[in-house]
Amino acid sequence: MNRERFEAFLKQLQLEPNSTVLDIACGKGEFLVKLSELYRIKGVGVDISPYFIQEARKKARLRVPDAPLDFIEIDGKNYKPQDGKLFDLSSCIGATWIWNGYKGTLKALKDMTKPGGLLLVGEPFWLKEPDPEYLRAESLQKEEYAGSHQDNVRLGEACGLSCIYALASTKEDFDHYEMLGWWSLEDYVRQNSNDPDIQEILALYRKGKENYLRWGRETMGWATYLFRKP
């Protein structure tokens, strides 16, 4: 997702100071730290990776040292709000497998969000009917994603939510995301030639590049969906 467009979207949220925000699969904490810089929120970030949680805490100390942010190392599906308190904004951006897909994620986040609160979910969608050869190459099932961009909006509303905004990535956004990965892997390979897994890493890298250029670039899209809970 283009940084400038995403940050402009965050400014549209107009959260009140001390709003409570939950981010499941928070990664290195950028989402919560950025919201803290914009709104002085209270946040909880959850991630299964101890490395990401360590980086998230370090980032928060450097950029928002006084912010009440709590980063918890746990599998997202096992997280329960402390004392049953619900959040003003609950998010899961790009990790809906935690609750077995997009629909399960919407339901889980809805249960942790205050009435009138917001849900933010990032999810792929099909730009067109995926080629069966592409699905086999990526070990994907077509049903892993709800369908089109429109289908993602409709499914959220079928769950009793109101979609109030959706920010879809452009082809250039997706290229930038994929190709930064190529660049990073090339750098890693050059700098770590003694890694015993280097051949396996290279094979996965080459396969991923070929699949993206041959099929993925024209087949898969991505959007971040903002819903309001009644």
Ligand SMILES: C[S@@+](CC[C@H](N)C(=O)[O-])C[C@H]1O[C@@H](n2cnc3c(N)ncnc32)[C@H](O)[C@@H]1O
Second form
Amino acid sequence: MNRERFEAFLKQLQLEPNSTVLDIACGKGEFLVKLSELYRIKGVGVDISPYFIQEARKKARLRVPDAPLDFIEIDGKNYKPQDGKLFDLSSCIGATWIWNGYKGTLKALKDMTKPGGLLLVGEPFWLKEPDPEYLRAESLQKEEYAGSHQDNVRLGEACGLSCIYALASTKEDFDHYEMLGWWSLEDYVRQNSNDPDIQEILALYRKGKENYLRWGRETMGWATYLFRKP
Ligand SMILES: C[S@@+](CC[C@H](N)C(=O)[O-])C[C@H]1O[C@@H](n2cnc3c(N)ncnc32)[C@H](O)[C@@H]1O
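Show the form predicted together with this ligand, please, because up to now only the form predicted on its own has appeared in this conversation.
Everything in the complex follows now, all chains and molecules, and the chain you saw is the first one.
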């Protein structure tokens, strides 16, 4: 995602003071911390990785020490709202496999969101028919994604939600994301030549880079969809 456009989008959200926000697969907590810098929210971040949860807590302490943010280390599919209290905004950005895909994610988040509340879901889509060779090379199934950008919007609406905004990444945004990965990988390899996994890491990195340049760049898109629950 493009940082400036994402930040402008967060301002556009105009959350009410004390809004409750759930972020499943919160990673290092950037979304909740950014929202806390803009609004007085009560947030819950859930991630399976102890390393990311640790980083998220550290980031929150440094940037928004008084914000009521709770970071929980569990599998997202086992998270249940405390005392059944539904959220004003529920999100899952880039981890819809937790509920076996995009549709399952929309249903799970909808059940945890108040009527009139918002859902934010980040999901890939096909820019064009994926080359079977690309799918094989990436061990992907075409059906893993709903289809096109329009299909992602449609599927949300078929789940009884209204899509009120979508922030689609451009090719430059996608390049930036992929290439920062190349850069940090190269740095890691230079600085950790004794890592016993280095050959395996390098092989994965080279394969990913090749697949992206040969097919992915023209084939896969990404957007973050904002839905309102009736
Ligand atoms: C692509 S990252 C996205 C992170 C964050 N949402 C963001 O946009 O920066 C995927 C995240 O999902 C987390 N994750 C993977 N499987 C999970 C699961 N079953 N339950 C909770 N988190 C999970 C990973 O640890 C990682 O932080």
